[in-house]
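We begin with a single chain expressed as structure tokens, specifically the form predicted alone.
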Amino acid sequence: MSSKKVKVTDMSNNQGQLTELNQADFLPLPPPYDKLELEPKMKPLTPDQRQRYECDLDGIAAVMIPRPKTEEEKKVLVDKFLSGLTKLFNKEDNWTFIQALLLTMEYCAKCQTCSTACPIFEESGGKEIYRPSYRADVMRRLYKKYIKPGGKFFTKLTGDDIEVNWEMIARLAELTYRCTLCRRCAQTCPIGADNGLVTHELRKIFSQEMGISVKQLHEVGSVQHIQKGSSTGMTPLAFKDNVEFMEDEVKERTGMEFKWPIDKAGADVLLLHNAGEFLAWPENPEAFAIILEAAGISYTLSSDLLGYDGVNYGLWYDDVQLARVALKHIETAKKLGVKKIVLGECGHSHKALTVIADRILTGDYNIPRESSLTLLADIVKSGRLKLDKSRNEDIYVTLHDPCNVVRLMGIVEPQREILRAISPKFREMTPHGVENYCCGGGSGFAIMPNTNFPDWRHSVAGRKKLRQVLDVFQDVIGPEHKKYVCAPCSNCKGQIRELFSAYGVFERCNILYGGLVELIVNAMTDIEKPFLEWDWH
């Protein structure tokens, strides 16, 4: 554990960098990887780096925010902030979120729960300020003294008090990027504070009053969604590109040939991908259309700008994003006249879709979501599909759970009853279901290839899936056997990738990560060659 304890009063200090990190605090790692030789190194940011962008929290410039050249950008910085707080907690300005707000502003009894709950702060050997209260307090600091009736004068009188400047501004950016809102400590906390919901209302002030985002959830991301189609860049006619490429692949892999549905008026169902598929992926999306058509199942794609991609990266900091893209996949489905939409192997469309984008789908754009799933197990257990289990009997495969689909929407079985069908040697990590813990690539940090973000990612946000992997193959973990981490999410899919790439796991312990569809497949009897292609990592 770390000896120095960082208060919340240190946040708003102008003396530099307020924590260091040395990969020794970490918590050591099980075998092949229990000696720190053996992991990737955390690389300090250059000079320049340091000198143009923040990063006096910790060493890391996950935003890349510029350093204010002057006094007046940092007081009309911190005006904005402070403009951003004062709407955060009036009901007109943020009606979605204001009463669980509240709840966790005026309720903490600070027993720490919560802490034990976090893969970050228990990884990290306990750095204080990853610690999931100290944000928070930071944030209760902010709300007595600004929000509550007679706060600054009573906030000194309690030691509540606490400063606000560009220092403490900027630190607390950055930091509501070292939480990857997971949501474990909410679900622990036996009062019901919810400190996850505290970063994602601070990066709220950020995007929507400061014009502070990560350029990759919002410029890249969001913004470029809108604009051209897709979070990748991919317009709609080079979807419609690649959707014949993959039909050439499914030919050649499988045998199967047939067209995929597009823009087909009154299907059943309206399949939404998360885009990154096509590109990072298409096995993914082959294998649903394999499925889809051996069972059946009258659906289709869609070639309308935003149609054709499932993400919707304002659910990690911005809500206004969040509600133009949700509108637009309601419109595509209500313009093709199917009765529902099912999401595909990403989990935080899933959550964006449905949780989240409830609270503005009403009346007519009310059309039911479903998670893929439902579907893929409704498929499996009714035998549309010619399944042998024997197909993957060569395979020890385990199952990460995306936190958006087990923990914030409660599906849990359907994916273990598919593979409990599918894959004789398939094992459960510990702990799992809504009790997992994240890839670490949540809430955008998969997509987040900023400075030395990066090893940071690697190095402590992912080390705790890094340890589950690990230990649920430990007795099969040389590269004799070979392991399947089971990731049925596009964006723990890229965490898991790169993870895996950073300390060499492919190669060390024959892990090879993928998809649920893709097994599904494999164990199809009508297709003769195997569909996982072992040597492709």
Second form
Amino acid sequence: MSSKKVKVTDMSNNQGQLTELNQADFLPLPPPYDKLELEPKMKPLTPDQRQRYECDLDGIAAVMIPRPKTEEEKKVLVDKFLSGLTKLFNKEDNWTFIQALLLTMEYCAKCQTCSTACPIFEESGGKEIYRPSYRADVMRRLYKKYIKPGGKFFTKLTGDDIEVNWEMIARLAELTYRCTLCRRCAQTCPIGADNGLVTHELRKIFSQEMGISVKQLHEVGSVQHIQKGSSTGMTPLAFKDNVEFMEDEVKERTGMEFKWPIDKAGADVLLLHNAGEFLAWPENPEAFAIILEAAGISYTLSSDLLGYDGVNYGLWYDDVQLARVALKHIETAKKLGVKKIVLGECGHSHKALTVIADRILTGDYNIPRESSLTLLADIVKSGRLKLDKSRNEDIYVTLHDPCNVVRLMGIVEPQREILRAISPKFREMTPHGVENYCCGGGSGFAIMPNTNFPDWRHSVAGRKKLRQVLDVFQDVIGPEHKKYVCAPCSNCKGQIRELFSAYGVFERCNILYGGLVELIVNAMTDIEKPFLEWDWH
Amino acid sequence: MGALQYFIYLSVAVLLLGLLFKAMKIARMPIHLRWDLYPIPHEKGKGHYGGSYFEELDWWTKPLKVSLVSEVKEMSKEILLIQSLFHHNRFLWFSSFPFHFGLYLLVGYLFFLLLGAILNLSGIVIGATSESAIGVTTHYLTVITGAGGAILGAIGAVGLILSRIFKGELRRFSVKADFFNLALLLALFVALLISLVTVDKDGALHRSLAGNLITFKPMGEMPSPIPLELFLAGFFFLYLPFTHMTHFVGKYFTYHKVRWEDHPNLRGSKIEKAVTEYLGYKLSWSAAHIKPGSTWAEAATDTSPVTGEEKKK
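Next, give the form predicted in complex with the partner chain, keeping in mind that what was shown is the form predicted alone.
To see the whole picture, the full complex is given below, headed by that same chain.
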């Protein structure tokens, strides 16, 4: 079937894969990736995987839903889905989002303006199924048919009918993981409908009603987070070991010797990192420790369960898990008696704890939460650090705006104030700020390694960000120039790491990625050696 | 009074009650979790680049700075000019803008008809040669809004219908109801235009009908294009509340209660009070990690069934 002509009602057909992905259809990249053969190849699923997992949307199995073996199994799943759909529009079950969802269900004019904003739709060469409105229109038809009074009759009359079967629901489950929830689409909607929210709410049906979610988000994500203390599996003991290791490394790299505050009751600030930083990018928490120590900030880390891992995967798929994790974070802060929680360089933890969880925190659970970018900007502007921007003079720097921090929280300027103070060769991507593009790893994508999903993530979801990075450095794209993508978000860094690795961006273009604090420390005159280790990337 | 007149009364009543019901239904829903989307224009000094109060150190210790002027300015551009469509979907804007602006003018036309009818009842003559300045002004505004609205609306409706027919991305998502809605409005615009051109060039007849309607006097005999136009108008009023064309109601909520709703939940606030009530709502979600029948507060604090093992037993 020609993917360009796929209709919403085709979701229910039983003719196998709905859309074929061909890399030649994707938008060409700028040099040095302007030839298709220079791009990593997308792997098809193996015959065994195709047989075992639902993949009839586009040949990708991100969720890895086992194919039901019998018609009875399918029927049970269909009934469960419809039961979940009903609960989504029940105020007791879904007070959290029912108002916003209902508005989006009722008022879309199907003008397709949202499609112009979606990097996945655009970069895929305009695959119909990736339109923000495609997924939303399926949902809207379901809403009209099953939730609105007389829906089964009226949808036939108006032409909004859609056949509900397991084929459609299985495709829909996969389709909810082809959107990064960046909400760029919602930003352009003339009516204010929010197709990103539709993705979010659909994921909730699958998780909260059907028990279907991506293993890395639920089982080894939020469940492991609550049970072991971190979605990385890191226990409190392991966390303390890691801190000791990082203290030693700071001493080795900078000559600075100091103990990191852990479980210090009465500190002003509880600093909450994404625990992935401790394992994958220890230089980030190390840089934080150096800056806060030098600036004389009264702060502490926590070794409590969840107190050292600020992630909250519930944000992407499950309101109950979101609430559980958020409350545990707050309890940690309460126990320590801090004045505020400061969130490290992790976009979704910013959004989850500061904004989304705001309306579940009542009474003394309502402890102030703040972005580290705001605190860091204040430290840099105050002159408490001895900084020399010429130490970053040989590095061309651009800034990636994490969607959760920027478009979804309005924190735009602090990180730029810092970069202007420490980086002589700072340049902006186009577009940037609240109109930025997602890294391609949002809404959990960056931690989803299933089957051939990473190939799709590199080639489609992350394509726009790669394009932006190549474009902004196009005049200095050769490996003789040092270039740095500053991405103050752990999740974005994870995606950029994989993206750059798949395309060999460091080797070919000498573009490094990392956080903001590393660049700040690199500009600190108290530290003799450069903090950024270019050869060890 | 004839059947048509009763039909008009019924349709206006259904329209007003329908819109009120829709607005109340949305307004009475629980306050949702925050789902802000920036830029938010009322963020004083920051709205123009998309910044928020979260950029301020210890923001909760400072008064929230709100600029109503910026918000109204942004709203005006969006409502009158449909600026989001202008920036992101210029092709459709060329049809959508005249269509919507035509509708605004026709709302103005209705207003000036009613105003003129009331002025007439007060003894003020409405017309180009009226001795009263307000009579002259009302006359010209009636003619301009009526003819302008019908012409612009018709142009926009034709453009939108053709776009939905010939532009693949619109055609694939359009259903029978979308075409019906546009065709209905096109018919209404054209009927009004024919009436204005053929039998009521200065709008006096429409004004007189409006006067009869508000004073509950029989509308009497009408020249042939008018009853069809009134029927179409009545049908549109009757039908509108049941369609997504009430998005002018929804748009208030999508902008002010979702995208631009950035009120923090402060201790002792109305939001906190409402949330406390919601946390007592019972959950019926069936997945293994949620204990059935528990309240939100219980589900969020009791992490024992988190794996679902307990439920499976």
